[in-house]
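Next comes just one chain, in structure tokens: the form predicted alone.
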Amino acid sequence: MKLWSQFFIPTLKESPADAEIASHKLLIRAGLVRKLGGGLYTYLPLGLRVMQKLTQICREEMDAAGGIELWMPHVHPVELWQQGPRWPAAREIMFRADSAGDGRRPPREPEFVLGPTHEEVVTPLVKAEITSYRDLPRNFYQIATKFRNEIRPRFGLMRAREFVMMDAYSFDADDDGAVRSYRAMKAAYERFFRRVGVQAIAVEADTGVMGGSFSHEFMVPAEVGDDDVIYNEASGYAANREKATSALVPADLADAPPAGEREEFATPGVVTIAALEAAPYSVPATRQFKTLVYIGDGRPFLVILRGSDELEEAKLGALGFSVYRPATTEEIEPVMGAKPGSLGAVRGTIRNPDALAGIFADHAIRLIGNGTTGANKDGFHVRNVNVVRDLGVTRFGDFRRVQPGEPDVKSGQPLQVRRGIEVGHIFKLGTKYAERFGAMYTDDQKQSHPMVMGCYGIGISRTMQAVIEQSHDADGIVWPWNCAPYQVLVCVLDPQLPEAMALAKKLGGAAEQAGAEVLIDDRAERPGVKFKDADLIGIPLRLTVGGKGLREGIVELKWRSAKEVSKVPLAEAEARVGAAVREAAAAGKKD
């Protein structure tokens, strides 16, 4: 057991000015972390203990799922990343790690970078060590520090520049084996989050810069989450905002025939959807075609949406461009012939159609059938534009942002939305990394094949804050049993009394014998200060020992998650404490 007076728990009465959300405020006030700089934090003793608990639970679940732990360098030769499939996109969020020596200017390109993940390191390792199908499958993992050059670090550990993550990498001989590995890891994640006492929902997710066949994010519901979860409880459908789809466009929808000849009309000063909705034009947003210009791998391309819809930019990843971004006005006008606000994709109106890498339309524009769009002449639009007759669509796809209330693809019932914090992500990568790095194996017929990979990450430091965000009240943190820094806090109200300290240590010993970790608050502070700190740091079970209680022959027992205080006779105190600890530990094992 640990004495508070000999430990280091610097609690604060007030929240720091730059802490925006409850969990960030409580991380600081409860003495778990201290800020070093933007997105950089020192883990103080209580915070480190929580991190160690989370790490150990994660390690146990990874081992149980067949994972093999290793440790890889954080500093990576940049040529490994240049050889891999995601350097152009990933480098934008990476730190370079060149010499800081005086007088030496860094080269134009970095020599080394700090790793945000380790696909580019583990794949060459496996290539060199595994060559036969007999050595597959394998799943390697590590729990280590990662680095991400966040432009706007915020929300404490939620969006930090340095963070702790478990990252794992599976290697299989075929696709069926890769799916089995993926499912085993998904189940391990579900067990991990249950054990640490946090509600995490597995949602379909975009593969993003990682690429691959499919992926799932594990999201902790929270009002301050960094992403939206689109879901329907009845059907079980759940996806993040970037991946979500709906049944807004019926599968059997027939293409609308032309409603009349195209007609160009003047719209001076009208450069927004809302302006075209207003009188005298009165064109509903649901009847307008919105044309966006993007640059993909150096070439412009168009995206067509309904005027009432918003682009979900991550869905453009399905188009196959390594890097894409919105085009500037200077890039748009030479291709389209007009400035933004008067753009369209009607055949024959684009100034330089050969410059385009494609015209990509969201399926929902088929609900318009015939509508209004820009004429590619400043101050003009065109009405009676028919999707099939007039728009030279290269490919239809799902590019719009799903809205709550739209029909679920599984049940047809309305979709709902809630905010969530991403705490884990799993990907079925396929063979893209193995092919790039030559990670091949030989089968029983002496034939060579690329290994099929998966990659998996759990944000350990982010999970710590997510637990706090999901489990707190107005007074402080309410730690779940398994990840609490200590499980039992003994508050000694009169530490100057030898008999009070003797009883506190006796009760602490009973709790330890039952399996709990114990902190004794032996500070010479007022009871109100001790109780406020106890609620703030959130240890699950509090025992209160004082001179008055000794005279009355009782000890107070209170769970942090409950309001009730039990007065336990001294003769029963050790047995009651041991039973309470064993019951809480057993409940934690079931979670």
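Remember, predicted model here, so these are calculated numbers, not experimental data. Positions refer to the first chain, counted from 1. C-alpha atoms forming the largest set that superposes within 1.5 Å between two forms make up the rigid core. Compared with the form predicted together with the RNA:
Superposed on the core, the two forms barely differ at V179: its CA moves less than 2 Å between these two forms. Shown in the overlay between these two forms, fitted on the rigid core, is a CA shift at E277 of 2 Å or greater. A movement of the C-alpha atom of I421 falling short of 2 angstroms is seen between these two forms when the two forms are aligned on their rigid core.
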Given for the second form:
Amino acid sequence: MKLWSQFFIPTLKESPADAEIASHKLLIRAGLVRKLGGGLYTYLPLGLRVMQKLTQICREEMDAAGGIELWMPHVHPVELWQQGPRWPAAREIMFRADSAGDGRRPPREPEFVLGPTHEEVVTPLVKAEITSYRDLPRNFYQIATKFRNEIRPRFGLMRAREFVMMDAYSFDADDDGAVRSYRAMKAAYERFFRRVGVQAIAVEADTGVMGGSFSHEFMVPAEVGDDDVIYNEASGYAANREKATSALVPADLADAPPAGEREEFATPGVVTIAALEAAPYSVPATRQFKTLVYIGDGRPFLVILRGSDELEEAKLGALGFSVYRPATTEEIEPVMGAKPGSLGAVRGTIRNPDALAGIFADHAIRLIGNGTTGANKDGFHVRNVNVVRDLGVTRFGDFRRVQPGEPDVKSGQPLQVRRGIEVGHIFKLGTKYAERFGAMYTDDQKQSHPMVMGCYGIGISRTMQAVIEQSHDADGIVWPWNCAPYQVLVCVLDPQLPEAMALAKKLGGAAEQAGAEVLIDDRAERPGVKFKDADLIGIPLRLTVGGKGLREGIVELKWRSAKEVSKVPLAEAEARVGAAVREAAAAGKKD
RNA sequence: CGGGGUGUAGCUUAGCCUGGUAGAGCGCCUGGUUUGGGACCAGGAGGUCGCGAGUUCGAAUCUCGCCGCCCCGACCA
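Switch from the form predicted alone, shown above, to the form predicted together with the RNA and output its structure.
Once more the chain from above appears, this time first in line as the rest of the complex follows.
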């Protein structure tokens, strides 16, 4: 039982100016966190308690799924990362430090990075300690602080530079085992989010810089989320926009036949799809080829899309470059012979085709039998271009961005889109890290194999905010039972009356006996202040004890999530409180 | 990193355009009256106006530079 008057819950009547979204405002107003700098937060006692609830639930579910908890350093020798497969992509977001501490590290002094995740630490550990198939599979996890020098921290804990994450790493002898580990984690995640009391849906996801073969994200649907989820209710399809596909392009697409002789024509000043669509050219965007130039690991390559489609940049990850970016005009001209707006991939028109690392085309362009594209000559385009005859495509792939309304691959029904907050991500990694770090084991035939890995993360601090985003009203937070900082709040309206305090402590004791944690608001504040604060901090069950109630012989019992107040006769109060707590706890643990 | 915005007391902010002794609300302290949904009265403390240059007799206000923070984009748990 904690007395509010001797605790630290600095609530705010007004929202701080730098908070934009509801959950961020409430984090601050309810006294859960305070900002130190961009993306850096102090967890105040109430916020810390919620974090402890989340970590404990997470730990229980990981342990139940066979996870083994450990704790790894968060300062890593930079050499470890330089050996790893994702250094080129990861280095930008990593905090770096030198042992001299003054930013002027002598060449022979060690340099360190702060860990954004721990594949580079856990894989060498397992390489050293596990060498036999008898010791596989294993799944190691930790719940700890992570550091990422986010380009743009935002929305409080939603994208922070320093945050708390559960990260797990599974090691299996073979692919089947890795799939089993992956499924076990997916199930554990689903139990975790259900117990926490937040709706999080698993969606197919892109593997990003992690690489690996498949992946799911756990998304909390919310307007303020960073990600677009493309889904269809009926078929159950749900994918991150970066990964999503539609049935717009038939799988067994026949290449369209050539039509007519290729012909160059003058298009002075036309540098956009829209301008070529307009009179006098009148070429529909669906019949134009859009040619984009990217730089992958230092070499230019082309991406060809239909004029009506947008590139989904993340899908270029499938091409295997460790880093890629759009080329600049200065880089484009020497290779192509023209500026953006007049580019094309017709054989023989590219000035320096040998410089290209490849020409990659979206499947959808095969629908174009007779298209128009840039001539690689400023102010000119080419018509009657045929994909097979005229374009030297290295490889077709899925590179286009799916738009809402396009047909679902599974059901043909229109796809929908909604925003979501990514609170968890699971990857089947494969052998990429194991091979790089030499994490091998010997099988029962004395053969050596790389271990097959998976990695898994839950953003604990982000989940706290996602819960608030999903569970609040105009007055404040409405905590789900299992992650509430306290489950029961006793508001003592007349704390100067000894009998009121005595009753509050008696009822608090009954709640504790039933398994709840209890906060007593014994402050010398007016009732209005206490009720407002109670609504703001969102404790699930509120008991109100006051002189008036004592005279009437009642206490009040109110759920934060409901409007009604029940008046309970004093004689029944203890029993009713205990019953309410047991009931809520049982409902909160429905799994 | 590109674009937009903002910085005045612990918090929310007015004042800036049109230069002339820095104002309010909340919170805090003292006293009193109140006491079931953010009370009232009286008194009080608290500000190098983000930092640095410049213009000017005079700068919160105009100019330039820097920094912090917020929002949009690429990235992520």
